[in-house]
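First comes one chain, alone, set out as structure tokens in the form predicted alone.
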Amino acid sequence: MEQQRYHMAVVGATGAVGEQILHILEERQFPIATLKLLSSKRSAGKRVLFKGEPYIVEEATPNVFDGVDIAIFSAGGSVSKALVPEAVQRGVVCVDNTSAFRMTEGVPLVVPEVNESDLAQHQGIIANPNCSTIQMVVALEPIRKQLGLKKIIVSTYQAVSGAGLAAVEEMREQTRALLNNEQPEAAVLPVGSEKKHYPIAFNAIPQIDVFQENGYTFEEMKMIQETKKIMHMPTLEVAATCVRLPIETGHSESIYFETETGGASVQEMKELLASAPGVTVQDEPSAQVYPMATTSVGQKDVFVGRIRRDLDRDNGYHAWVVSDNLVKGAAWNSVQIAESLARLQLVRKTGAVQ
């Protein structure tokens, strides 16, 4: 039998996740039928290669997504909020990657290492989970499969790209200054919109996304709820402090977990991980062998090592995480959702070609 072809939509085709998925799905050579690249209006008209092919991105409007099966989202949340709807109501499954729809109920919040198995239940919309939360999770989820989890603390370290491609440019632009003696400007970050900004260069900003009233930032308190409903745990200890750092691509995280079984070797840990899909243990110490963000770039894996024992609870370990936030991130859990959609036959038939 000939393999269904699907009707694809890639909305923020022209930001830096929507071409890391536009790559994706090519090199990962997903069954497209017809593709439709779109934007913003700003960006609509500019000519994108997929396959060696031009395609012309369109503006993302209502009315475009008739005849699509599949659309991944990546333009923002205020985007997905207006047009996802749309787009299931024309009979869409919509993959999105911002933080619209993550928290709602009977939303499907998927890492397909984790739990593939709750995409059955979708009603239209699949939620892809922030970039710092998809990490922490591929890399527990082997062990709290085998040996429980009663308690995450992770610190992160996120890189620039996941504020944008302006934070990125902004960063840039910082170092030269302070590389001449002169005064570095900051308009971005650590959050747009907010009152005070503050340079990223040579620095460390212990802020990434707004302040909540209970002293954690939006980010934070994403990767908490996130985690628990990922992993159907909602009584979960999990604790998050998200920082900022002058790095370009890759986030990394120093986890401190306990589980529920304890004396589990070091040893027996890093076998447990080695087996695991979508993690790379890169852990030797004697050798200096460790993550880091920059061999991080452009891989689809989660890296862990550093992995030791506490040397105060039976139950608890220590670890060190990293990730390409904008490949397993982003763009790669969401081409890889769409992968799993297609092989389980959950993607509603509205013109999918046999």
Second form
There are 2 protein chains.
Amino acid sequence: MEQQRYHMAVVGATGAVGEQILHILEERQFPIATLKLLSSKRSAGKRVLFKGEPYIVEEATPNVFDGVDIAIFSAGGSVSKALVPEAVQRGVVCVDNTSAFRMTEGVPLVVPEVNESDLAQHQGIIANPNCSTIQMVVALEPIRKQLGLKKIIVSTYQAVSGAGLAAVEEMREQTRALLNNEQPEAAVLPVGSEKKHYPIAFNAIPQIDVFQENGYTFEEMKMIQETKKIMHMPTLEVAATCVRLPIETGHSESIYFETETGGASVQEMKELLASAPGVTVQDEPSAQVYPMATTSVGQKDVFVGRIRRDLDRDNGYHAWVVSDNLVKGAAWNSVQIAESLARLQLVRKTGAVQ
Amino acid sequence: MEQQRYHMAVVGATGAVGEQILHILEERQFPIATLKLLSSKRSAGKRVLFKGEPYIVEEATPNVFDGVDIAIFSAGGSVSKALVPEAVQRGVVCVDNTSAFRMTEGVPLVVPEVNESDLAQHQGIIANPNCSTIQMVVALEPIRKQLGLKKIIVSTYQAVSGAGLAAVEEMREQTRALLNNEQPEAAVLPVGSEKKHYPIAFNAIPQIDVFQENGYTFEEMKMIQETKKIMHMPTLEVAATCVRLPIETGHSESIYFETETGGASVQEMKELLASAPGVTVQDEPSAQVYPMATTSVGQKDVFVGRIRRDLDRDNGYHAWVVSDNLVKGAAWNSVQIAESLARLQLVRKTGAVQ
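Please move on to the form predicted together with a further copy of the same chain, as the form predicted alone is already shown.
Now the complete complex, all chains and molecules, led by this one.
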């Protein structure tokens, strides 16, 4: 039997994550029959190379999804809210990178290393979790399986590319200005649509996404709620503080967690993680080996280091978890979902090309 | 009665913290009779202005401490280990900014807002705590007093100026190189004396100071042990993860803490902190008001914001605490100690000028 090939669409093809999706689809040799690159009206008409062939970016409208098997959406929540239902109606299986449907009942929220089997329940939409959630659950799932998990307290160190290419450009401009003793200008971060903007260059901004009634930001609530959904643990204790930093790419996380079963040694934790899918352990304090944002760039894995036992609680541990927020945090996890859908034959049969 | 005036010495007068000490002594109009600016042999001979008058920096040797009443040391642990005992022998009261004597039995480790009364026990040496410890205990002490304190988990976001002027210059050079698509060079951070150095520009390095046997860094152990000593709580649960970031000045901390008495509202916490010495509350999420590294620069206070209740534990809280690491984290706290010593008449009487 010949390999099944799929009619694919990538929505938001010219964005920071879109670029990575195309790069990874190429690299993984995903079985593509036809490929549509879609974007807003503004970016339509751009020419993009895929496997050396030129593609013209088209405007994303409901009708362009006719005949598509799998669409990966990465063009912001409002685009997904408007177009994902249209695509689903046309029989497309949508992998959505935005927060639009993540907490919707019946929409699987999937990190393949953790809950691939949830894909079987899909009704046309599979949500890709938030970048900072993905790397945390990849690192903690092998521990949860073996030792159980009671509590997570995470503080993040998030890169500006998570806010898009405009945020990266803003950080670079501000940095140049400050090195020349000029005033930095801010118009994008922390949140484009908010009233106030603050320079990120040489700064730390404790706001990612908008504030909720309870004083947490939406980014923090995403980490809390998504982790419970992905791990099927509605009563897991999770708290998050999310911070934007002057780092181009690579999210880092300082994670404290308590297991159900205490007493595991650092060595046992390292072995447990070293054999887990999608995890690379970088943890040799005596040789100054630990994960860093800059060394994670372009890598698919989640890097874990600085593993140590809490000094007060027998079931408490600390770890430092780093991953490329555009790759495993977005593009690679989406392509992994598409690969899983293909392997598990969960793409609708009608449109697939034999 | 005329105000008592003191023969002062500042050791490490040409360093990042030394500069701030002189600035704050001027600003506070500390009652100085005579002032000696001391340094290593390398910086001796430099000319420094104090209150508009030129001073020549002298090499710090044992004999220059003859006749000095108060010396503030900020020239590294090895200098303090060699010279503080010599100065004490000569009757000098030494305020030491290094980690050399902080955990020594009988040496008060003082943050005036928290444990000024410990000064009475001094035997010639008063230790100034680590910068990241100081701002944390200033923020948590009013809460401890009112509600009790059981547990602290802190993740830090530390500026490079904490590692000295060479680290600041290194970060700037690396940043310039990366903006010009050149390779950054690293020779100072994370720790000058370590084998490996990593670029801090656009990066996060989870190592400050050297690693201990237990997998924690010395910086992390300083935060843990110093907090217990300052608060007189040997059984307080404290854990720390310390991270260096591409920020010039201003340390930030994401702090989770559990009180003895649960149930206090965020509003009650804010009121409690707003009336505490040395604390400024900056916490209005709806107006995007929260502390940031860049807005803390040059300020003496510790800024607290993002105060919110843990979503799982009734006695759990989260806060974001920022302060200028060179000012309250070092220079201002040292001058505060000197002011307290003077006010409490804890400087030896013989040398003081009436």
